[in-house]
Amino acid sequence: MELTNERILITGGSGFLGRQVCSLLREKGCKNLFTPRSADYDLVDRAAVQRLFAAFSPTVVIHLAARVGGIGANRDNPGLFFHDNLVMGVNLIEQSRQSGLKKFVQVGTVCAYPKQAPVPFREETLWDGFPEETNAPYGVAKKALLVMLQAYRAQYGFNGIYLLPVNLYGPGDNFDLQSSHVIPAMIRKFLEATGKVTLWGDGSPTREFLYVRDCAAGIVAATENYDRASPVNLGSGQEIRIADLAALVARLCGSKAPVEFDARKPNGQPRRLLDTSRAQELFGWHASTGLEEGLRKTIAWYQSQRAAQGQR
């Protein structure tokens, strides 16, 4: 699909991932991009979504907007995370169908995978169990949108695709300790440490992290070149224990602060590592940024933001 002349609606376009997707699309010569703000168009409100489509008349939708957060935010807001993520997607997909949209790109979540999924996670195992409890409402809501897209493809010939990115990180991430994910939380804690650094869980779970620019490149590549009902993983292929990640982030931050793991806090899913061979095979995408390189860039960005704030 040639995107240059398409009218592309990117929900969440001003967010962490959305800014990178928009940047890549502009580099490709796409000029008709629309990134609505939630204050103007509440995607949970069906009437607002109808107004949005009437105002912009998109031909392609890349749906990135979501209610997201770390384990704590998921644990504190299960109903909100389930409702808003489900309803936003339902409203957008149905309005897209009614408008005769050329292509709909739904970005899902690794949280949709079963808690005990065999590692590496393969797309065909997505339905082999229930997600990890602390983020199950969010994961199930997102997974329901895959079913909707497949049903709409079967009944209406609707061209909707579904992507499953692993945990993201990079410049522009959310560093608010009340709602951030693991990497920005660690970076902030180590850079600001005056004593020991306390981290959630016991340090044993493993995670895979994908640099945000790489994820954006995968989304754009899939938008251009992928058109099937099957979901597709986007990941880096590098698995690391949380305890080892903490040691790496501390070293890169230049911190000597001792680390304490609070085993009273939940670990989340035991392991996460995606099989990304389908993305490579079907639309030629693979991650290009190693974890240490990406962490250095992320730490440098956050330090520059802190310095700028201090000067102001």
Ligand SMILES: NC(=O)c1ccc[n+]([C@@H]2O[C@H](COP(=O)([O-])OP(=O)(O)OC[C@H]3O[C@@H](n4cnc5c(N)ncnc54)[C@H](OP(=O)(O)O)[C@@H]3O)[C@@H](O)[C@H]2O)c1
Given for the second form:
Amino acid sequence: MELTNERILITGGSGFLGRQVCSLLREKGCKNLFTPRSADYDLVDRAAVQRLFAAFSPTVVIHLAARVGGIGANRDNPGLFFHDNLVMGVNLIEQSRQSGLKKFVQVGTVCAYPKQAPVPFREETLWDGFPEETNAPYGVAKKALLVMLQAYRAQYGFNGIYLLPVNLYGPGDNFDLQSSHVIPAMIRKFLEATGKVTLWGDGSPTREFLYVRDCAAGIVAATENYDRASPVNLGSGQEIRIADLAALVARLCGSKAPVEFDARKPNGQPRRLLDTSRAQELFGWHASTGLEEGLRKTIAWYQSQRAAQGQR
Ligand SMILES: NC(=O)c1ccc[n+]([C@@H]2O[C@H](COP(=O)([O-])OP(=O)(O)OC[C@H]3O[C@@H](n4cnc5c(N)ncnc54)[C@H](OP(=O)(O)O)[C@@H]3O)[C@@H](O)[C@H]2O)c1
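Show the form predicted in complex with the named molecule, please, the one above being the form predicted on its own.
Starting with the chain above, the whole complex follows.
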């Protein structure tokens, strides 16, 4: 699909991932991008979604808007995360079907995988068990949208695709300790440490991290070149233990602060690593930024933000 002349609605286009997707689309020459804010169009409200389509008449939707956060935010808001993520998707997909949209791109999440999925997670195992409990409401709500898209494809010939990114990180991430994911939380704790640094869980789980710009490139590549019903993983292929990640982030931050793991706090899913061969095979995408390189860029970005704030 040639995107330059399409009218592309990017929900969540002002968010962490959305800004990178928009920047890549602009670099490709796409001029008709629309990135509504929640204050103007609350996508949980069906009438607001109708108003949005009437105002912009999109031909392509990349749906990134979501209620997201780390384990703490998921534990504090299970009802809200389930409701808003499900309803936003349902409203947008139904409105897109009614308006005869050419393509709908739904961004799901690794949190949809079963807690004990065989590693690396292959798309075929998505329904083989219940997700890890702390992020299940978020993961299941998003997974239901995969079923909706497959049902709409079967009944209406609706062209909706579904992507499953692993945990993201990079410049522009959320560094608020109340709602942040693990990498920005670690960076902030190590840079600001005056004594020991306390981290959640026992350090034993493993995670995979995808640089946000690489994820945006995967989403754009899939929007251009992928048109099938099967979900597709987007990951980096690099698995790391949380304890090893902490040591790496501390070194890159130049911190010698001792690390303490608070095992009373939840670990989350025991292991996370995606099999990304389907993305390579079906639309020629693979991640290109190594973890250490991506972390250096992220730390440099956060330090520049702090310096700029200090000067104000
Ligand atoms: N971050 C990750 O590690 C990760 C991993 C896997 C998948 N994902 C997925 O990637 C997507 C983007 O995540 P992100 O990290 O970029 O999140 P983010 O920075 O929090 O951005 C989310 C955006 O959603 C919008 N939004 C939330 N509620 C809305 C509502 N009711 N109506 C309209 N817009 C609403 C917000 O818009 P306003 O700013 O205007 O309020 C915000 O810009 C999500 O679908 C997420 O599930 C993220």
